[in-house]
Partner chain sequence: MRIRTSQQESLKQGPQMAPMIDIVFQLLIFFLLTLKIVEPEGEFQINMPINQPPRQSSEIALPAIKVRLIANEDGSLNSIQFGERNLGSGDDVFKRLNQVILQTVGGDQAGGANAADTEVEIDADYNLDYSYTIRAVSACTGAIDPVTNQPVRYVEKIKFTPPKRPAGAAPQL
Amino acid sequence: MRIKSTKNSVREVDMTPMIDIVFQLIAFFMVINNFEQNQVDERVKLPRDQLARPREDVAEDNIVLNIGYIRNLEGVITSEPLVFYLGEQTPLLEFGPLLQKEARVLRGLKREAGDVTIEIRADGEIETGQIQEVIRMAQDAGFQKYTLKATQGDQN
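Structure block, one chain, which must be in the form predicted on its own:
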């Protein structure tokens, strides 16, 4: 009688489904990250405050204004205060007409500017009076809701 010898073979795991899932997760996070970067400008260094905390309700309609400076490689400010909005840099005091234009676009879409929240992400070195000027320009355009962004932590 002849006995067949069995070889111990190592079973291989099919990695294809796992690799597919990993690629789908990478694509998902790239898309999500890209959406958030459209509204957040890395040139703006938010002020720190102990009372800062994330909003509990998320505004559906908002306009994000990044207000800051252009800095050189050493971090020294090399420009006047600018508003970084929709990929353009506008001097702070010249931003009023753009807010008027946004309000006209909203009216064209049959929506009220008063229902849209202006989210202000201002650099910590921007003077308070300049932020008040932006709010005044937004009020002149018809906007009524505002939020100010800050990073949670000790003030330095």
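All of these numbers come straight from a predicted model, not from anything done at the bench. Residue numbers count along the first chain shown, from 1. What we label the rigid core is the largest C-alpha set whose atoms superpose within 1.5 Å from one form to the other. First, how it differs from the form predicted together with its partner chain.
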Given for the second form:
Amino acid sequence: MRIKSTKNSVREVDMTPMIDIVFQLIAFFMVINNFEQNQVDERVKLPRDQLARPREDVAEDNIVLNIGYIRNLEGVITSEPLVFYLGEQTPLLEFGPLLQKEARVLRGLKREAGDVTIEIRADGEIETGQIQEVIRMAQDAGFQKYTLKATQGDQN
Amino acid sequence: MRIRTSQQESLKQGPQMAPMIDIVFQLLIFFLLTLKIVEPEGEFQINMPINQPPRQSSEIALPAIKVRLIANEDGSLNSIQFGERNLGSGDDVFKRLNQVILQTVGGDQAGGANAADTEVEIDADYNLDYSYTIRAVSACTGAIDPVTNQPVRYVEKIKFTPPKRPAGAAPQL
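Swap state to the form predicted together with its partner chain from the form predicted on its own:
Below: every chain and molecule of the assembly, starting with the one above.
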């Protein structure tokens, strides 16, 4: 009679599916991080509106202006209105020269400022007049297209 | 002479998976921790061209509908005026504004030719909180269709008046 030996049959865990899943998760998070809008500043508390919908057409060239305040841990405003742009904090009323500079850069690239959209991501507590000031400064620099950003959802 | 046993033969010479899995898990934890949950954002387009010379065509442009937003001293909304008509205040005021805009652009024809031609000019007090302005822009733009849950556009063109600084404000740079 032949006796089957079981000593050498080591049961190994099949790691392949687990590694597949883990790699897929890594790929997912990498893609999400890439798509995340780096121009979005989390210090800006956008107003909320249910009618605010993303554009259906292809996104064109744009300049994103994050306009808001610096707040302390309690959420109290501790600064004047600022424009958070390219890692710098510029007082809102001093932002005109930067917009002029952007328009000059565009002209250097043989492009028109009027074809570039200014996306305004402004804090809900900022004064409307300050937004009008930014639009006026952008108009002085030659920009003509504007969009106002809001978080999708019912008003608070 | 020593004879090799079958146990030694069964040992595998495979790649070391443990370090790779360690690294993979560390990468996974890194991406998990750095992930920011971003709320979906939408936008309103506003029409603010640089002052252009009047068109030479024979078309007569419709005058813009004036919506005036009056603020309290603390930046909250006091009342809304639609042309010469006072729409009052309160949470329902934006609904009333939405209704009069719909009546003005032509009731059932909203989204049609009138919507494309009509322009709304929002004249807000300087110190009004921006969130109220966005609500007014939204009320002028359209509404959500309760059946399809899709936005219906009443007005395509919305613009702001130039800023009117309060007396004693910082000079323009």
